[in-house]
Structure formats: structure tokens, C-alpha cells
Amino acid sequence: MAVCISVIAKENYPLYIRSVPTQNELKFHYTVHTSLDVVEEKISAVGKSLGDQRELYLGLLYPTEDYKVYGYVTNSKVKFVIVVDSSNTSLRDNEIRSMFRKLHNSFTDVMCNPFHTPGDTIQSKAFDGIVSGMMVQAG
């Protein structure tokens, strides 16, 4: 399962980070920002490849020694980022897919939520506990 998932903002700041273990947060958050960068890179080069019709799933962003960086952008250019530990070699591109779907269904509940202001930060507990799910249990 993931270590981090992120979700971000199409003006490029964070509206949600959430990171297991604690320890490493901010490595972390320096993973999710560094890998900004591919994003950006994969999403121009297909906008020039197949004009507007593009696939929301990244794949694989880059992987590290210790993890491996996967994205994912909504058609209004809101970025998610999830980082699994390198080590686990059972999960599959489909079930990857499969979270990214589940995020983003969960951010569109949270969008449709009238007492929620576009652009804050996500302090959903219901979104928080679907992240909560996809999240590897420490312990």
C-alpha cells in the first residue's frame, strides 16, 4: 500500500499531504514537489501528442532506491500523487489505477461539499479516512 499520498493543487501548492511513518514527512514532501516536475513534463507532452484527449492515470512518475512516485491529473489540472515503498513488488499498475480512482471520486465528494472553499486545504474526515485505507498500517 502507499506511504504517502498527496493531492495538489493545480497552482502547484499542497491541499492535502498525508505520509506513514511520521518520521519522514518532510522527505516526503520533498518527493511529492520534486516529482511536480515529471507531471508537468508528462502532461505536455501528451497535450501535444493527442490535443485534449488525454489519460487522467500518469503511471509510473520515477521510481528511488527506497520508493516508487506514481501520478495522476484530474481534467482541471489538480495533481494526485501516491509513493509506495519500493519493497512491495505485489502491487500491480491495475490496483494502482484503482486508487487513483478512489482518491479522486473521494476529492469530487469533497469538491461538491457546499461549506468547502476551492482551493483550502482538504480537512475531510471522510476523505482522510479513505486515505486512511489506501495508507500501509504501521505497526
The other form holds:
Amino acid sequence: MAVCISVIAKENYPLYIRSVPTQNELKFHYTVHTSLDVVEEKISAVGKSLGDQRELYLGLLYPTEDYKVYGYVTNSKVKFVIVVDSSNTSLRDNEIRSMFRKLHNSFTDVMCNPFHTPGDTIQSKAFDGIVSGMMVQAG
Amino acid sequence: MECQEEKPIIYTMENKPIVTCECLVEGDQWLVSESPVYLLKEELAFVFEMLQQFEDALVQYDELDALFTQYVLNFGAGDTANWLGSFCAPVNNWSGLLLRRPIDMEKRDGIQRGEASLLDLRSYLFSRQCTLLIFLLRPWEVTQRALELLHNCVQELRLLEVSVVEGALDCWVFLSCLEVLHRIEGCCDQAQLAANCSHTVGLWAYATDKLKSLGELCGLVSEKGPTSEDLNRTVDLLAGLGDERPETISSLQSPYKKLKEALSSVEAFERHYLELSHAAMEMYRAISRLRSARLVGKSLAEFYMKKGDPEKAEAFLQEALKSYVSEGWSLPVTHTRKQIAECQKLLGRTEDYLQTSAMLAGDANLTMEERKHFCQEILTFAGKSEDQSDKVTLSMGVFSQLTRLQFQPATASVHSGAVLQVEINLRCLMPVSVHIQQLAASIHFDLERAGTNGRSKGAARQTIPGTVEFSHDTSSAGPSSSSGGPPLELEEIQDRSPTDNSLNSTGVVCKNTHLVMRLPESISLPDTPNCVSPPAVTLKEGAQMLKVQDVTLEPGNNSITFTAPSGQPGTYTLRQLFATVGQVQFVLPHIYPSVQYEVYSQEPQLTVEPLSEPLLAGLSQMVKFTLLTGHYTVKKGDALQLSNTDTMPILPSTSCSARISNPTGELVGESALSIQSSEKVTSISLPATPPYHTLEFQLEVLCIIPSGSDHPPNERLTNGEVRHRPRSYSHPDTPMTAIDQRMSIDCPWSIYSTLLALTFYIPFKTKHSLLSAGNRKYIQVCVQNMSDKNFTLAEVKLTEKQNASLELESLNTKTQQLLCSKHSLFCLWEVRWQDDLPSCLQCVFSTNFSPLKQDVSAFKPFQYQFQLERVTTLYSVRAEILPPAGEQNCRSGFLCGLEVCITRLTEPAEGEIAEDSKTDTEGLKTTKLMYEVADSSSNWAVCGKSSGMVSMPMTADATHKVQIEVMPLFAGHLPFPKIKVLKYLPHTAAVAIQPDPDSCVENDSLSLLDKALDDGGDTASIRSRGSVHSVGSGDQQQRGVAMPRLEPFSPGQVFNHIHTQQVLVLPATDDHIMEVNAT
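Given the form predicted on its own above, what does the protein look like in the form predicted in complex with its partner chain?
Up next: the whole complex, starting with the chain shown before.
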């Protein structure tokens, strides 16, 4: 379903980034990194209007010819970015949302692990499994 | 079909149309036959438009759009909708959107005829939507929809597998983008555009992207220019554009013209491309989408690289790299850095290139081949034999990381000249093993502030850790900025007053403020391996270096051991680390946390300590001399000169050997000492000993017990110092009397003598007493063993020094006596004399002693001198108790008489006459005595006068009798009441206290002996022994003049016969009734 899933720390460095192996990983890195621009823009825009009562799901960040980039920001400013192939038109907004929710839950689990140092890259197998699940579904 | 006839529109009162057209929903068939439903819906839209209901009109188009999209998707999913076949025809026109006409009738006709391609249909629909949106004053929606449309079309064409000439879609997208932008520009003013560039920037970037790919396709980006094949392709692409639309022919800046021009030549392409790129970047920056701007910049850099203009490319790449590094995106960092490396290589910026190569060689994101390649680049350069000026200095961090540093010995503190090893652990990041010609660490040397005797100050100094761990991010491109800067390094400071060391103030100081207080954006840039350029490296050429030649660093952890210089005493701080590989030098500009070691210098120290505690005076015992050589090298022939003292001779012994041990305590040598004694000095020749070694040897010494009144004149030592007589004093820890015996030693390393003190303890305490029995005199000496050892005493002897006629007869039977620890031995002599008993006796008690169970040779002499004065018995006192007249015995309660008889036994001695006699008018010499009857035990009641004065003629056998009435209070054998006889000194009597012959003695030398005398006897005599003789006598005089006084006799001067005499006293009457009750 997704071609690239990434978790980005509050300070904008990647905590986790994984993409489908068939495609150029580097390109996704660039794409996700660039998407942070829009994420920040959206966060600041929302922050001004609604205060703290904002939705975590940011929606479509920006489309490119080949991909659609969706964003999600936790309350602790950790960003999730999912890149979806544009040709995959069957994907609805709700499904993206549920993907983010799943991702967020799994991320919370990782953070709850007492052996995980917050700020470190995510090494969790469980999290890996969730991400793999989301990427495999595309097949 | 039917609904075509019915007008499906109903107008409300408010001219709001209500559409009731269910048939539209099931619209599969409408489009089948020449798209009539499509036309129907469009006509409806026209109507709405005419009625100014743009919103509704737009809805119609949106619905059409959505419907069409759905058809395409279904078709793509396998639904066979044959009518879509026309859209699948190869695209042969890519002239882009046309938004200047309200209705593009040309296209509309095409659609009606069923000849329209997918692009035509989409273009037409969009142009209609665009028109309506502009009517609705929503131009920004146009741009957003335009982007969606363009993406969508590209996707749809892909989905439908429509064959398109390569680059045709790029042309179409490019033209469309520009057309939309033109259209928007046409209806908005500049300020609006600028304020809303977030909406337009996507189109700009998209256009830029497309133009770039077109340029690449047509060979306009390469350095060489387009090939003929490229030219053919260009021609084909341009053909697909068709003729320019009449609306834009007049416009100079039409998208059509732009594209044509851009594709016409390399220069024109470059101009257009740069224009677009810069516009896009500018806009991204304006809306602070810096990452996007940098991405455009990077793509621009790629363009420049292809054009062979690395200089311009580098600036963009560096900027992008900076952002990736600061945000910790390792993959983009690696990729960008690789591009930079290429750039720098082309530019011939060797140093930068090598630095970047070093970083890439250690980059785990690259394949091993790539890393090896970059590593080889460095090694190749390093191998070039060029002159020294071409040396390149690179930052160490990318080459290898210092992980640990360890000192051996771990205290990191050695004496000067000692071996100190520093082991460093380097984690080499290179993919292959690298041979290093020299690895060096520069040292900053601080001269020690507190002189050279460093060891004593060591406690106050902070301890230097023997092992220092250096922390690094394990991943070379890790989230370096996440740590939020270095940790605070706090240290407590205390400001103490220099005079009394009291605390003035205390506080906490942050030692690394410069690191902590950095601006947030610059955090981690200078000291991470990700940094863009190597940090400014300053080679601090220090005289002192840790150096190791020819080391091969394997990938991974390496351990290298240095031998640190330790010549001068002081503090050495490791500052920088250099690794030299041919022409390349890797430098670690700061070793942090700072690493220090300390070199101290030590003065030679000589100490003496007893082999066994406590040292007893009078016995020969071993003492250990310990010489810490410190910085001094003991050469052959160096000798210690001990000034001999009489009180503590050093006993020569043949088998004296010295042990030499190194600082760690291992024995390194043993050699015999030669000791030569002359009259004044004992010279001990030392064996050659290296510095900072310990030399130990033992000598046998004997401390002679001071015998009392023997006073050698003050003598001078060989070095001219006044010899201090050892002082005896009572030590608080032991009951024994202690003597501090000082030694003066001249050492070869110093012009000053070393003074050492040994404390000896006198094992014995001696007391003497004079005992009398009438005229007979006995001297008792008590020797008390205060020590913990048992001794044997032999040849106990008492001699008198002055009077040869005097005979001292020993009443001791044993020749040898055991004297156990804490026990006393009493010895007794009877004094016999022929003519006169001298009033003053100078006695010397001597004995030999040895520890128990040792042979006779071990006996040492012990002497005790004392003086007895006024030995002679002057008076005898007798008394008798006379029962009342007519009675045989005394009865309690009845008065009896006490007759006291005082008899002078001797002729007056000379001293005595001068002392306290008074000449009568008749020329008879008399002296006044006072007697006193005192009964302390309440046995007797003295009736009447209990004391009185008698005047005694000073001749032998002069007797004086005194009658006193006493009454016994109890019956029984009662001891006699005590009779005291005292000297009476009338106030006129001249105070004639004899000057003491000892008064020149130091006051304290005899305090030991004084104690023995001090039993209340001759207080005047004792007082007079004080060194402050004149003052004492003055005091006496004053008192003597003031009033008459009484003075007791010395013990032995008065012999009292009535001691222990008893008298029987009967009860007063025998009228006591004893009642016996028997029941």
C-alpha cells in the first residue's frame, strides 16, 4: 500500500525510514525530507487557528507526479510521513488515517519500552512488522 | 435517452435551478453514443453560466470530471468500456492547456466528434473549470486543481497505456504549467501573486522539473551539446506542439514561444531553465520552504555539474548538505557529499576533496567498493612524493576516532625520568588498513606551581583519572543534533582567604560555556564528522610530543602505545593528535575531555625508624635507615656523615648490607655497606643507587641512659652546631621516661645537615630513701621496671664518692636478680662510718642489666646517682607514760603524765652552727626546738599545754625533759601520742640557706632525681636547686625577716623512739555489769 513509511523526530531527524526495496531509497529520503516543509507549514497554520485542539492527521502534504505524501504529527511533534504511489487510486483517506493510527500506536509501544532511549532510532521488530504489513498490503 | 427531450431544469423563485436528472446517475450509455450525456451536462453548465450561477456550472464540470475519472479507473481495472478506446489512441498533440478563451470550441467540436484525446478532454474540462473559478474569484484553486490535473493526466495515460512520444508529456505539462501561471498572473496583481506564491510554487517547480528532463532528453544539458539524434527528437517534440495559438502569437512570453526557444539551443535552454529554477527557489524561500528550495538547488547543481560548471554547483550542494547534516539525514548526506566530492575533484580543491573523501571512505551508507575508492584517493595522494609545502591537513574525526586513552601507571603521575606509557584506542573508520608514518600527540607543558616536592601536595590536587573515555556517536551520520549540545561540565570553586584559609565564597563554574552556549543552529556542526568543511586546524608545534612511528591502523579498533616524556616536573596536557600519512596529516585539534598527566620531582629523603618499638635506652638495638633517593642519583663514593654523640654511639657491625628497591617495591640489589668511624663522625658509604629508588640499611645504636648529675660541658658538633643534650621527659603514651636522641647527618645532596630524632625510653625508674634506726643509717634503692621486657640485674652496687672512710655494706644476698616487667626491686645498704658521718652523701647506684635469657656479654650498665643530705641523727626523742600516782597502770579517763625526753646525740656540725644556732650570753650555743604532742587517733586527750619550746644546748648528750599531762580515752594497748619536733627559727635569725652546689645544673636535668627526694623533707633545699637561685633566695629572705617560723627536720635527723610504742591502759573502774539472760 505504502511505498515509504517514516517517523521523524521532533528535531526533524529520521527515527525510522523504510521504503519498498524495489525503488530508489534515496529518492524517498529526499521526498520525506522535503515534505517536512509542508508539515511545518501545516503545524504552524493549525497552531495559530485552533490552539492545542488540532487534529493529528495532516492529510495530503503534497502530490507529485508519482507519489502522494501524507503526514501526521503527534502531540509531541513526532512526525509520521507515509508515501503512497499515485497510481494506487483505490486508497481512501480513511485508510490512510487508519494506517497512521496504527503507526502511532506501535510507535507508542516502542516509546514505552524501557530499554528504548527516546531520541534513538527505532530498532523495534514489532514496529518493523507493523510497517511491513502496511507496505505489503499494496501487493 | 428520454430525458434528453425533457428539460431537467426547474427554476425556483430565487432563480436557483434545481436539477432533477436521475438518468445522469446511470450514465454508462450516454457517452457510448457520441457522448451526448456529456454534452447535455455541459449545456446545463452553460445555462448556469449564463445565469451567472458559476458555482452550479462548476459543479456540472466537476461531476463530469469525476465521472470521467471513474470511467478511466474502471477501465484501468479491467472494465471494458469500448467508448474509451478513442482516448487510448496515441497522443500526437501536446500543445498544452489553453486558458485564454472562455470556451475552446475547437476542442469542444473534437469531443463532440469523438476525436478528442484524453489530454484534449481533460484540457477542455479544465479550461472551463478555470474560467468559472476565475469568475468566482478563486484563482488559487485553479493552481491547485491544475497541479492535480497534470499529475492525474500523467497517471491516467500511464494507466491506459497510451503511447506517447518520449518527452511529449513533459512538453504538455510544461506548457500547461506556464499557461496556468500566465492565466493567473493575468487576473491578479503582483502583490497578490507574491502573497500567494505558496499556491503557485508547485507549478513553477513542476515546470522546472519538466524543462530539465526535456533538456536532458534533447541533449541540451551535456557539455558537448545535442547530438543529431537529440536534434531529431527535438524536432519531433516541437512538431507535436503544433502551431502557436492565435491568442498568444502577439505575446512575447507565451509558453509556446518559451518552450520552442528553450529547446532551440543550449544557451537558450540554460537561460530558461535557470530563470525557472531561480523563480521556484525564490518562491520556496519566500514561504520558508527551505528544504524544497534546497532540493531545487540540488537539482540545479546537478545541472551545473552536467554542464561542467562545478564551481556553481558546489555552492548549492554545500547548502543542501548543511541542511541534511544539521537534521541528521544520513542517506541524503552521503549522496550529496558524493556529489560534492566530484565537484571538488573537478575544481582541483585537493584539501577539500581529500577531506570529503575521508568522510565518504568512512561512510557506512556506501558500498565497500565506493569506500575503498575514496580511501584509495587519499592514499594515492598521500603517496605522491611532493615537497613539504603540499602537505594537506585534514580533520582526524573522519579518519579515526579516539575512543579511549589509558595511562600506565594508572595514576598518571610519575616522578621525573620515570617511564609513563599512554595507550590510546583509535577506531579507524577507513575500509582498508592504513599505514601511518607517524602518530603524534602534542603536549602542553605547565610548570608545576608549587615547587618540586610534588608528592606532599598531591593530596590537594584533583586526582587525574588513569583512563579517559571519549564518547562519539557510533553512527557517523547519526542524529547528532538531537543530543542538544554537550553536557554541562560543572566544577566547584572555593575562594579561600590567603591568610587564614577561611572560606570567602564558593560557587559552581561551567567549564564549557563556549560549547553549551552556542547558537542552536550551529550545534554539532564543528565537531561532528558530518561537518561540511574541516574545522580550522591549528598546528600547535610544541616541543614535547608523544610519537610513534610506522603504525598500521586496521579498520576498527586499534591500540597504540606511546611513551610519554617525563623529563621536567610539571603537568602535561595532551592537546592535539596528529596522524601523518605521507602528504596527508590528520589532526584532532582538541582532545576533549582534556587529558593530563603529571611528573613530579622529589627531594631525597632520609628517615630513621626503629626496627622494633619501643626503643629502650641502654640496650643496643637496630634502627632502620631508609633513603628515598628522589631525583638524586647516589654515586659510588657518596657517604652519609653521622656526627657522633656520646650519648648515642653507633655500634660498628661487620655484616651491614643495604637493600636497594625500585619504586614499585621490588628488590633490585643488595650490597655491603662500609662504615668507618672516626672520633667525630661515622661515615657510611652508600652503594650507587639510581634516582627514585629506596635504599635501606640497618645500624645498631645504643642510647646511654643519663645517670643523673653528670654534666659534660656543652660541646660542639663537627658542623659547629651546639650539641643539644638529649632531654628526658615523660611521654604521655607510656609510663617510661622518654629521651629524644637527635642525630645530625650530612648528606651528599645537601649542604645542610639532616637532623633526625629517635625516641628512646628508659626502662627503669629508680627511687632511693634513707632509713634510720637510732644512729644507724640504711640506704634503700628501688628499681622499677617500667618496660614490657623482663630483665636480669647483676652486680647491684652502691658507692659513695666523697668519703672514702664510709662503708656501705650490702644487705642484698643475690648477685643476680630477675626484674620482671612492671615489677620493682628493692636493694638495701647499711651505712657504716668510722669518725663522723658526713652530713651529705653522694651516692652512685650502679647495676648491670640485660634482657632476660641473654648471655653475660649483653649486660649493660645502669647508673643512678643521688645525693643524701643531713644524714646524721641530731636528736632522739623518747617518751614515757607515767601512770597516776599510786597506780600500776594507766586507767582510761584518768590523767597520766607524759614525759618527753629530747636528747642531742652529736656535736654540732659546722653548717649547723651557721645555720640556726644562737649564742647565749654565757657563750653556750643553744638552738630552739619546738615540740608538739598531737594525737590524731583520738586515743589521748592532751590536757594543758600540748606544745612548747625548748632551748637545746648544742652539745652531745644534752637532754631536755618535758612533762605533759595526757588522758587516755580508751582502755587497751594504746599507741603513744605522736610527738613532733620542729626547728624553731626566730625572726631575727639570718636566713642562711646554703647555696646548693647543684644550682649551676640545668633546672630540668635533675627533675627525675628530685622526685625521689621530694617527700616533704627538705623543702628549702629543694627550692634552692632551682636555676633561679637568686630569686629564690630573695624570696626566702623576705619571708625570713617577716616572722619567726618553724621548719621540719630532714628525715633521719630526729630519731623518734616512741614510734610503735604502746602502753597498757586499764578501764576506769571494774563496775561494768554484764547482764546475762538465760531463758
